[in-house]
Amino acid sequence: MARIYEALAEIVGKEYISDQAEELFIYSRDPGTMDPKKPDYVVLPRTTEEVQAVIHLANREKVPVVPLGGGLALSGLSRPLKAGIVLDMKRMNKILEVNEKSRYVVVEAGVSQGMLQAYLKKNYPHLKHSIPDSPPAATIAGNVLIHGSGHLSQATGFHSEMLNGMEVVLPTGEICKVGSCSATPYWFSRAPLPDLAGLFLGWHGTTGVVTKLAIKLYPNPALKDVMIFLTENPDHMPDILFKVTGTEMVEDLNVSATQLPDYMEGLQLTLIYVTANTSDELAFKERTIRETLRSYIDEKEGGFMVVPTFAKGRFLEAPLREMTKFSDTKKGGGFEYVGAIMPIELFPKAYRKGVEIAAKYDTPYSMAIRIIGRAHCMMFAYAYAFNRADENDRKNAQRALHESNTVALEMGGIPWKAEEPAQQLILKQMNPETIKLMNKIRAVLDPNGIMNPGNWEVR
């Protein structure tokens, strides 16, 4: 062990490196429920070519390997389920480039999304990234590579669709490059090479470490406004969703159902973000959605909320804020969802399941939706607040997440993100085939085993 430390400390710095019990303590852990890991040893570095002498490192000594971003991905994907060394990214925080005709950005893996959306505000402001709703402090590496979503995911689809291409240091030590960084100086696809992104996205750090990655910008319009609309039965939602994504005319698309405060229970607000370069154009895209859902509206089965200019501020921020306030109602910092991909028909079934499963978990619903591409499919989040200084509220919002992943699967859906205990369920119904596949490449890239072992692994 001592010897390891020397070796670790020699790369990186006496300074980067720790394996004091408090700081193990915290890296042990994030705000979800999910049984606490302990690691060895955590480790900073700061280049690509340290990260690459880590990782010659464990091979030799057979110590396991977990990548982290912002440690925010609340299922617990960074936890050392099988001790080692976690490799916390975060002092690779360089804006690389920006190429503003191309619209793209390169950034290092430990670049959060709060720190490109101030460089761009201050340098760009013409240009911007979708953002997630999460904490600013969440990198942009981590979210792409487990398939995030955001602001711009109702006109582009995943974040991990917006990526053009990333540096990786394999689990065997060598720097490969994929997408057109690959074979020319410019960052600007993927396309037309061979598609390898696909051996590294939703891989859960088990395939290599991404050190840089480049991801689209997009054009950031004068003005963006919001329009609520209200329901009542979850059955119009896939109808409503259909109609208003095939205007073609909305940035940004989320449902919200929540218990709190009361008056909110059984009600569904569907929240529709336009922009535009001018008021005519705004004015123009904000009527036709309207007259899209005239019926609903004249048939009184629906309506938009008259919302103040002053008020509308809160639900135009980008993270929205407005969305995570309930991640603290039981107060004690513990905060976990159950954000499933699944198609949008399933929307009423899937919200009266999530009704079903707080009441029986004796726990307040919150569910948030967030549509991905033209309503080609939806994030659909269960989210429980718990009490992380009290044991039986940490465990039963546990039980609550494990009945809510399995409920997405049995309706069709897939959770995101998945903790270990709902990988599992995955891989019991996934194809026989595939799993075999995901051996094999696991096998070539990762001989000795290294890389967050204990994720995607058949029990």
Given for the second form:
Amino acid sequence: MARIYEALAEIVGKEYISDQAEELFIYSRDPGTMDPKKPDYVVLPRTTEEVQAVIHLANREKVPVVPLGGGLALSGLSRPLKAGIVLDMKRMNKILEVNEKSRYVVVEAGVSQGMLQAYLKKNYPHLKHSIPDSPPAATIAGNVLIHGSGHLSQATGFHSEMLNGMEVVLPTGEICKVGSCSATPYWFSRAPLPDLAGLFLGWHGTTGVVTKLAIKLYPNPALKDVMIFLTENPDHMPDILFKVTGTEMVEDLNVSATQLPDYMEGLQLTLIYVTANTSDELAFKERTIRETLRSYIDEKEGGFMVVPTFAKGRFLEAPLREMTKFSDTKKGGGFEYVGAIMPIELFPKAYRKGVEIAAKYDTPYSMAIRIIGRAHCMMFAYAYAFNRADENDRKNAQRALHESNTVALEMGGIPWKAEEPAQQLILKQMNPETIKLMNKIRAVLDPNGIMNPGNWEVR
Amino acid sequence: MEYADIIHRCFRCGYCKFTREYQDFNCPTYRKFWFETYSPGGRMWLLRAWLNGEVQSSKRMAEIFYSCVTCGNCVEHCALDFRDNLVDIFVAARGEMVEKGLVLPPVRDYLKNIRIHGNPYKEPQQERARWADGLGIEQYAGQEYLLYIGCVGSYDERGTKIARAVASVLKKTGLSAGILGNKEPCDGNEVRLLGESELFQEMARQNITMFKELGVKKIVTLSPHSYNAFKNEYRELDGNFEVLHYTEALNRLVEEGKVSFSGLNETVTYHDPCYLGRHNDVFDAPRNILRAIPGLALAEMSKIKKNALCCGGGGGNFFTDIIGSGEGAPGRDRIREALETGAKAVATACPQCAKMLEDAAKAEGVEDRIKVMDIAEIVEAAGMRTAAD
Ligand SMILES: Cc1cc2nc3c(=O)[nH]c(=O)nc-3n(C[C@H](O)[C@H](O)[C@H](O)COP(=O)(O)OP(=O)(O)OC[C@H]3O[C@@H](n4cnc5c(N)ncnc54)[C@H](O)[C@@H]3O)c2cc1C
Ligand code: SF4
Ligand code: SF4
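Now that the form predicted alone has been shown, please provide the structure of the form predicted together with the partner chain.
Then the entire complex follows, led off by the chain already shown.
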């Protein structure tokens, strides 16, 4: 142990490694419900070469390595299930290049969502990236690698689809480039090469450590507004979402359904975000969207909520602080959600199941749905707040989450950023040949099984 | 422990690490150490674990809590409703450590020196007014204001220069004020922040009695730390004085047209002291004074006012230096930010900040490129004029 500690200190510097009880405590848990798992070391690398040296050492010593970004996935993905080294990537926080004309940015893996947003606002105000509603400390890499989604996902898909390329330290220590950057000085796309990015997306850090990545940027129109359409019948939602996305005039599209406050119970709030460069353009888009939903209004099945300008701020900020404030619902400092990716037509069923499960676990229901890529699918979140100080309440939320994962799978959805037990549920119903392929890939990439072991493992 | 019922409400989301617009991490200890344990949320979770017995008392635990510079950035930017209590919670945790005898040697020494000598410098009380030698500053004897200097202004080499500048400037304005000289006691602000609330209360009560006996109604302070103690903490102990920071007093005179300046051709940036700015919302008075100086260009840093980065001296660290030096020291980060503005001087309004930043400029090797000056020193250099001139 002392030998490993010394070797790690040699690599990153003694200030940036810890095996002290305080760090081991904090890095063994995340803000969600999953049980703690203690690492042996916490290491804070600054360069790709340091990451590489850590990986070489881990192979020599057969010690697991768990990459950590913001640690905000909530589903315990960066807890070291089999102990070892937690590699906190946040010191690697340089924004390396913005290509204004080809609209992409190259960042180190520890760059946070918040800092990239602020950097663009200051230096390239006409450009933006698709920001998730996670707290701003979430990293670009952590989010892309779990197929996250955000404020531009309605228009452009999962954040993994916005990935142009990356630099990865493979589990055996080679520094590998993926995408156009592997063959040219530019990081413009993954096409037309064999798409190796898939070896690292959705794998929860089990196939390598991403050290740099490029993501697409998008125009940042001057005006942004939100329209809120209210309905009381979830059966209408697939059609409403289909129609609204069909206008091609929506930047972000979310649905919120919560039991609290009381007057919201039973309602679905469709939050339609519209952007434009002129007020005429904005007015035209909003008019078109209103027209699209006219039949619901005429038949008194839905209507637009009047949102006073002063109240719009909290809907228009990015990221939405309101999401984080959900953790204070029970004045208990905790929440976690199952975000299940599923087709739009499952909305009514998914909604009713959400109400049912929450009632069963005696907790107010809270669902948040983000539409991905013009309604090609949706991220359907069942969120459960819990009181961190009450162990029974945490366990209760854990059970509600597990049941939500089970139900999502039964319906035909797939739990996203799945907790380890939910990964097992997915693997159980996965095509055996797919599992074999996954195992083969891992065996080739990571012969010593050092990368985030315990995740995506067939028990 | 006080606040024990709300500690678990921290979600460890990390909003508190940032500035409002997220352009940078702004918790000085997180920036320096980079472990989550040194972030506000990390401290909240550790504290809960410590109180629950899940982690044991240790030197590192004490370092984690005593390195906090109580800058209040977390209070400003935390996403949840209990945010106002964050610094109080960290101070209460220190209180627990004091009670359990777990404080670190520099903290113990600070508190011991206050008990024994009445100041952290182990200097004799009779020397307290040495800084004022030859200035002809009046003793307090019922003037409108008590001019309170504090330990740093009284004893620290850099601090005394600032004290001389402040007292001279105020004297020149004709402000009716007097000092306590060798009778001036320590205000106790850092004693409270280091977790010795009982000693603080004892000191504060004594000071309140003394001020009242002398007939003090209004106090003007040199240091934002004293300002904070008198304005916010003494009030709770029935010490209801009207308290001004000297930049507020001076700014009033500038606004009333009672003082003006010949001018100073210099580009200056301004560093907000945490106990003047974030803790007490005094952002404009020092800036207005600078703006009133002909020829002076105020070049703001990217992180100012509620988003200012602490110099690293708060929460007792000026004396204990638990946060430590090195390239990642907040003072050095701040000097680099000041240099980015192109300013040739960084102005501040706190003797602790001035000293921290001056040391940081030396450590960065840029003391020739950027001077650190107190507002009062800038005012002197700018040739302050009054009606009498
Ligand atoms: C209030 C709230 C709102 C949220 N809203 C959204 C939302 O709108 N959209 C969304 O997508 N998510 C959302 N999330 C979920 C989550 O916070 C984000 O997806 C977040 O971006 C994850 O990034 P992270 O840096 O925290 O990743 P982490 O949790 O640190 O890591 C996630 C996974 O990626 C791996 N990993 C991290 N970095 C690397 C690397 N460099 N190389 C290899 N593997 C790595 C880790 O091992 C882990 O398995 C939300 C969370 C909260 C708390
Ligand atoms: S202190 Fe506030 S902002 Fe910071 S982690 Fe805790 S809840 Fe989040
Ligand atoms: S007061 Fe300042 S140093 Fe202390 S935790 Fe808050 S932000 Fe960090």
